[in-house]
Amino acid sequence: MKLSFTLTALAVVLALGTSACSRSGAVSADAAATPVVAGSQHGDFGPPQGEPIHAVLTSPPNVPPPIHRDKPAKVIVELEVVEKEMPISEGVTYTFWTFGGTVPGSFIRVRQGDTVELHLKNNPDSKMPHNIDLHGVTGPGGGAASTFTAPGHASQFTFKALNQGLYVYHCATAPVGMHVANGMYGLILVEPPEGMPKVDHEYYVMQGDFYTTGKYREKGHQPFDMEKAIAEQPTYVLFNGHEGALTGDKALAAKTNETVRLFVGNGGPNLVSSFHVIGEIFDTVRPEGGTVEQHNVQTTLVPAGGAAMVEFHTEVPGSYVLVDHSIFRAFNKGALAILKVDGAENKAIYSGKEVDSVYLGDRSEPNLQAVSTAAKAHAAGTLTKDEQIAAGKQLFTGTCSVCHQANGEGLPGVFPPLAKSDYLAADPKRAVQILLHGLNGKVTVNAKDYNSVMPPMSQLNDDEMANILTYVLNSWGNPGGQITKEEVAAARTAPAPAPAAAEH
């Protein structure tokens, strides 16, 4: 034991000589060419050989393919900034900036000390100058200094790629947060020299927070709010862009006992992200999109202009809902995208069935394609009682449902009954007021007392409360009816009704 403390105390003692002499330049020749561990060093391997290579870029969600060259190379990546009107919800359009003509950009992928030449154009169209700030480049501004460039006009510049990780760009042209806020940004992954882990597949998802002038999901086009943006207090929270960018038929895919690999990313401007994927447990992740790995991660935080790299193995089919954890930007601001497993039950890993559908809300529908029907015939003057009950009927699902059940029955003793509702039925229009500003305390309803709480819905709009509960009014054995947007814009400037018993 007296040897053994003996070695380890000569051992330290000469580790310490080492680093002195290291300190004062006496170090010799093999020692100061040994490589620091692989993916900690900067990547200058040299310059490029063989032919420029063009990079493939590609669309949200995809990723482009894996880099199996063992070789540094020169890389040429072309974007262009396209200024463009697209949706943002359902009804709901905005004037994006973009990178590629998608929020986010296009996904580069290039090797660990591949030399990248950037150009840059701008779309004769666009009404901006814009550039670009890699977080993945070693230089001034990240590339902004070099990119400036007006409608219309193109630039380029070149930089080696010496760190591997996966890196946010976005557009630093002043102001430099509405630019941002508008869509302008992406992912650039450089990869080490040894390529990733295989993996059976690979997705590309960014969350933004969106700043309009009108309320969350108000119909119609609607302009950039600097004011909310400088509060930071964003309508939209989203994945990819759009408000069910990453859900229905446009839902990821994978199958049981695969692996996945999410790129996810988050522009910002503001907001740092909760990620989680509700039924999952992250096997690894790569937190900052850096080279430390963790494993068995619940949720990992993605700050504004950062990314993380996770994994994760399938093993039960299901829906699994991606979703920022601070839960009310899932559900009320749009943070929400889903991967859909099939596959072969395993029981013996979970003995329940598919998300339930009313926790997924108004996205487990394939889309809400009725609400946008309604919102433009409402628009036109020519919208009819159907399309607001087909309307109506979407909403419902995501906003009401939970509690008033999917057959408008609710739970006894806590939630009243929709169906056949005498108390509806007996004044249809105070409905509005209920929505507007809740209800607390004991009601009656077909006979049955009923004490519990409905908080005002506030967060709905205006036709948006008036296709719901012309639903209701319409279905279940109500007695029909008819309420319009006008009806219930009315109510919201009146002043609230003073606090009355709200027995029947």
The other form holds:
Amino acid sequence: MKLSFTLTALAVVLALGTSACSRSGAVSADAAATPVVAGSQHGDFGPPQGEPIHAVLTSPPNVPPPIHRDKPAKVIVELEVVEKEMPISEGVTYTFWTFGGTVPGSFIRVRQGDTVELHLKNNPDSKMPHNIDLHGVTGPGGGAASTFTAPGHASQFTFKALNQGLYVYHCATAPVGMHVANGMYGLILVEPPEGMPKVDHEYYVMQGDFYTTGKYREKGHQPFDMEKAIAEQPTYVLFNGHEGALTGDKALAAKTNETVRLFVGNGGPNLVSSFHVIGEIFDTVRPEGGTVEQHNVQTTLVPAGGAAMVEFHTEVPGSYVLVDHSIFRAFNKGALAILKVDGAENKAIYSGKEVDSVYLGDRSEPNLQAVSTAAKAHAAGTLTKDEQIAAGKQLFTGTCSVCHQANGEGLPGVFPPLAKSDYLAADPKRAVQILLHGLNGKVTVNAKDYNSVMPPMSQLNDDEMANILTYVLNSWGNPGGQITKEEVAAARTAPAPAPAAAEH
Amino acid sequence: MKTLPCLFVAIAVAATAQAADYASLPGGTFASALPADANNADVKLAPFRLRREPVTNAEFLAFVKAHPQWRRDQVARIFAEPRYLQGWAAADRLGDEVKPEQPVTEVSWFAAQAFCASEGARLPSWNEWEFAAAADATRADARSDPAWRAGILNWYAQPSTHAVAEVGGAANFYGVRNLHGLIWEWVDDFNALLVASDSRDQNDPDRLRFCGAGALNLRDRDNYAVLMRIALLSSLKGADTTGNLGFRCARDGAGENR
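Condition change, the form predicted on its own to the form predicted together with the partner chain:
So here's everything in the complex, that chain up top.
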């Protein structure tokens, strides 16, 4: 904030100098007629009036109600830092550091010109000291120095919200990167004095990248991996801190012919987001959370430590998928969320033929409970074949059915069938190798030739592969049998078999 | 901001007859994470002795009984905040939840100083603590080993919602235990870490607290593991306590290594 203020002031000086030289006169005449009010001081509407107000804070994806107030007030914000273990994906936990117990932290909403008294409490159970740097603050450190707080203590500082806009806040305690990577960020909206145009729904969505020592979806408690963080190679890229935070029964909701406003933040710590909603065009974007409006936007960049406001009108019912369109993050690292729009079809605008499951991957399932059940059972040593089959079915839907189809029939001449497959029955263990290493070249399945490429599915964990294969072996008239996690693990550590003599 | 009254000196000098076990450390030149000056100079350490284990609840209870002015219901508020020893069942009793062999936590810097004085010792300096903690089981300085760092970072990744473990476990190269993975520890000069950390810009002693700037002061930029401890210590005032913060004592000189 200090920097942007300085730059704004500098810009004013430059503008004055230029206009004086060119004698265009407009700017200098204005400046002469009114007292000089530079930069952020435009947002100073005088001292707070009336009784202090306690800010309504909300957990994501909810946003506090609009402010209908015509005077600046003193607003008291109470934020508590909590270090807690929470799920980051199904069967995977992580020790998050949070503002208010959620990732992202509580949403703060104030009015331009308000005097904000911010109380930062650090829970007595915390291990670490924390502080807060709000990008909406004009002053050194954004409040960081004033709020440096040991476990079991509280700090307080006051600032005047001079600039309207949507701002990130985050912990700035050294090492900053680790505090941010553990989830210590959120958004503060400084409304313009006249308020914002009314919409039907406002939601709070914030992206972050996460670095765990285990690979993507590796079960159990996963510690922070500093090497990956420095290399900027995240294990997860997530909306609202948890894979599946905004899918299934937790999807965002709207009806047709409504207006939706998303307050989109990006906590980082490293990645810049290419924020996109599949199937929608943003009618209005306020890029970087500022005041300029852009219209008819497909994808908007959200910088790490930055935000954007996007609005669109819903025309057609269905599931709209929020993604980081740096697209591997969406399908391989978790950056997916759903906006579910209910209402009557409008065939004039959209025929309705599209199936959203292709886009959604396995996240289209309301829950992957069977997967968690199987993982727990395996840990307890009680995993049954039926549990493996149930988990494998859910995983198959996401990973395999796009090509091999949900009924295992494949597509003749393109994707070989898995149902009643003689190729599979001839050597079930071969399927493990195919998942690990892919299959390239000509094969004959059920008397039909196929010559295409299946990429390795090595992003799947050992237990996921074992469950999928056990499901396939016990479905659609296949011979049955069971593949264990240990078998997959052994095959994974073994060297890849020489490629089957490719028949070109 | 953190001027430390020297009143504690007058409070408890009478040594209790405790036979705490100290290891001898050779000192020497040492590449601290916080360099001694702008040219990344090494720090020089005289030989010193360091308690092999952190002070336990049992030891601190004995101290409080011998020096009732450090009971939680009698201590002067200027020396210990209200959370001081709050986990104990009573001012002179640990209770069932608090184990005698757990390291004592929820103690202020003043109380820790007084305890060490009571056994003829003092708190270690940051550099002494850092010197001892640079070791692993077999090497005096294991800091460049990713495994050493990973072990420390793993502790940070555990939420502190369950009870602190008891002291003990594997000793390091010097025969000292629990420097990592159990608790934070007070050091004598905890409040000087920021100011002394960088002489390039004495006008901005708070820089460690801001975005990224802390990294500029450090010789070893990606050594988050050590930086976290410095950050914790620099957030404290002398009367503060936390649930994960204890201490151990040090003595000057080589002494015999028992």
